[in-house]
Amino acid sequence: MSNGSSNNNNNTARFDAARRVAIFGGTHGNEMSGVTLVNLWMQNSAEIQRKGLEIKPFLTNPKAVEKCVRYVDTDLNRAFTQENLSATGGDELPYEVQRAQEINRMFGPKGSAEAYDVIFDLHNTTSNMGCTLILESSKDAFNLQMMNYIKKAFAPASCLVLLNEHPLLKYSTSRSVAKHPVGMEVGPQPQGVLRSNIFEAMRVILKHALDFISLFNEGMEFPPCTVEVFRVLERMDYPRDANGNIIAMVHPNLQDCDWEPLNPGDPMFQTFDGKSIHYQGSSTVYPTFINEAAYYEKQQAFVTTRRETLAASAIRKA
């Protein structure tokens, strides 16, 4: 699948067909909804099959699963450098790195033409993030159509795009492998624990997905569109002592108030003694992964985003 050539008579980028989709369920082995859906894709597939597609379900960290732990040595989704797909050890290697590999084997490698077209990599958050799509790259014409058709196909309720090309805060992710990676997030919901409403949502987008998939293969042209996302812009941690331990939490304020504009002075963390920290930015910024049980040893409370409205050019099949 090229990564689009302009046609300059009518700006239509022209895509190969996408032959090749991977789901990836268990990247973290304790974020329960992308686990089960793809355990049962594995036993039956028909739901997600579409015609002229290789569609594989896959379990990512088996070994994560099992355990139901986010990771066994070290974060798989954060495991896909260079430095580590190209690393020798073997065995003596931590095992999301040797995994890394193995994935990178399968579904790559990396960056080349062999890669798989599109990777779906299935996540939870304990945040109260809702339906969310994340996005790697703002000149992806492909994935910003396909979020658009998702976002459509979705409504009434919501489904919010975070873009993160963040050159500190990009991270190396599973599904990076992909000419085309997808990072699909839906919360809130507790690590270990399946919740229905999640559950279903997750699998609505997934379909939403594949078939705008199909229609884009079967020759459908998607004339362009703009996106809303929501640009990562900064990391924040909650306030530390001296020795690094948390002496304030999310204030109730900001709690489970993802994507909500907080602006300069309010409120956002509260000391254990009841008192306020405010936020000093300069301009309104709308957080998220707000109080997200799995960035505490990542030193973070929350990110904060800046929303942006993105154009895709109009897109069509090769």
Contents of the next structure:
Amino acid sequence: MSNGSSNNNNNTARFDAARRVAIFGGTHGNEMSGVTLVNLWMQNSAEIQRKGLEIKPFLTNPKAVEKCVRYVDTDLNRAFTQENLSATGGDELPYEVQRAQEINRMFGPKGSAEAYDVIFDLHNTTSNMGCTLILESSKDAFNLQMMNYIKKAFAPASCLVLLNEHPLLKYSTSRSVAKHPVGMEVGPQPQGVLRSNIFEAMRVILKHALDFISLFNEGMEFPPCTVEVFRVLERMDYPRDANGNIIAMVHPNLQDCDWEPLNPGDPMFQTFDGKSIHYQGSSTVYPTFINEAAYYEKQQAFVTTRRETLAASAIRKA
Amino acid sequence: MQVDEPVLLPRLSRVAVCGGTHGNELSGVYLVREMLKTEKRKVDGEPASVLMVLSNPRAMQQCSRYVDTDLNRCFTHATLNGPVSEEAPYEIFRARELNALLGPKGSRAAVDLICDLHNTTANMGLSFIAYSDCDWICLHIFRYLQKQMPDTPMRFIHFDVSTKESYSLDSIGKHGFAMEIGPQPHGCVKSNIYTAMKEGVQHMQDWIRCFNSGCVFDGGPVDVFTMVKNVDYPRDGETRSITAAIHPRLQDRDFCLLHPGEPLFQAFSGETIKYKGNEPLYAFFINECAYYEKGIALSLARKKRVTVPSIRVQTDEEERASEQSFASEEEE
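Having seen the form predicted alone, could you now give me the structure of the form predicted in complex with the partner chain?
Next comes the full complex, this chain leading.
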């Protein structure tokens, strides 16, 4: 029984103990904090060991890591679609589709009872997002409770939660193979660069995450809680000309202002010859992933979000 | 001759501004594209002929630093003129094309000035990088930019490399320098960085126009940082992977004076690794992404004050007069 189910009067959701946990690094080969941490822990896992828990650090895209590029043929973190996972063609398939199938065999199969309980997928961004946890479902009480725990343990430093449940904008991530997928995104850090403060922050939030799982497995009950999240609304592309070339940059007033309110009429882009383009939406939004280098080719200058408070039921080991 | 007589230098008739020498350093890419779109001639003073060049279009298309090999290391005399097979890296061919367009390097036909636009992930503000600490043209342009852009941190870096060994695109011109601006992640354009680069190039063009029309530029002091050595990351003996990151107390502090005993790296084990050199030196290119593969975590420089003389363009008459007197000296 892996989904939460209420079976007592207090509406405490019960989950099986999380025995199998994976830590993915190098899903994007040039996001160095995760690559470095996973390499470190594959050599010496003392730091991540917890009693009664199998924790597997794993480099998901070794070819991309070796070349220090985001991907070789196609973005691994978009590759875990049902279509890809069941595709035939073996060696002829794009490298990352082959990898996705291998990862699904090792840590899945996606959607089955045999899948890993939790996968942490480590990422960096050029955006000024600080420490961000990425949630794929607003109904996953286990993940919500974990994120609540991490936020409190990390305070007063900030760790925010991005919820991407948008039917069109959500994508098939490498972590989606697990029952409880958790994205960890820390920035700003340029691709290919390792910044000590970013590396250490990721290390700390992961430690809190593993502590949570450990406590949960030991039988601790986590009371009902609320978690503030930022829910993805819309993807905003750069203004482009008829040939598809970008004709404006993120406006200096918006650059580095992830999570701050963007009001209708606020400057959003600045053309190369200095003109401002303003946000035309009807209400205030909270932009993030502002000026992520990898998203230029995905037609995304930033995403808009709205603030929401999610309620999570109490949880306890089944 | 009076001590403060300006040094006379030939006019800068042909100037090139190059972007995309590294295909993922986007401020230069977008700026040159924009300049190509809106090419104008100013009417006051004689127009300098400015060539806008996108140096490495294939790397730009893939948004990578290079396709086969770093273009900005392909401009040594040996690489430009030596034998080349059909299987040679793309950038070797491209370097030869650029040499034909802007050079040939070392010849009278070479352009008078090359300004090569770059970005860095290091927190270097606006830096000029040149092979000479006594090229008065480059130093005067630098002084002029410092005055026009007082809010932009600006430094002049000197790589003491002989003409024979010089390897970068800007070495093709009779005068040349790289305009390096950071911090900007590769593959990204940040509006403040783009704007600084755009203003820098505009001011440079203004200066050139002024110089060519006969203005005298007063001399004065310029602080020059001369590169002394590079420092690599600590690495694992077997795998050669890095075992430490730039120390948080040094990260982003380009051009600070690093004293022996001060923190340099923080090992993944938590240990602080200190700078063990003999003399305090100025750190720059701290944590430049592209230098991991070149074995450079940071570079170290000495600083000195150079006195730049006042200069003026040499008129045609003065040029003829000096050639004649040179010829008559030879006869004697």
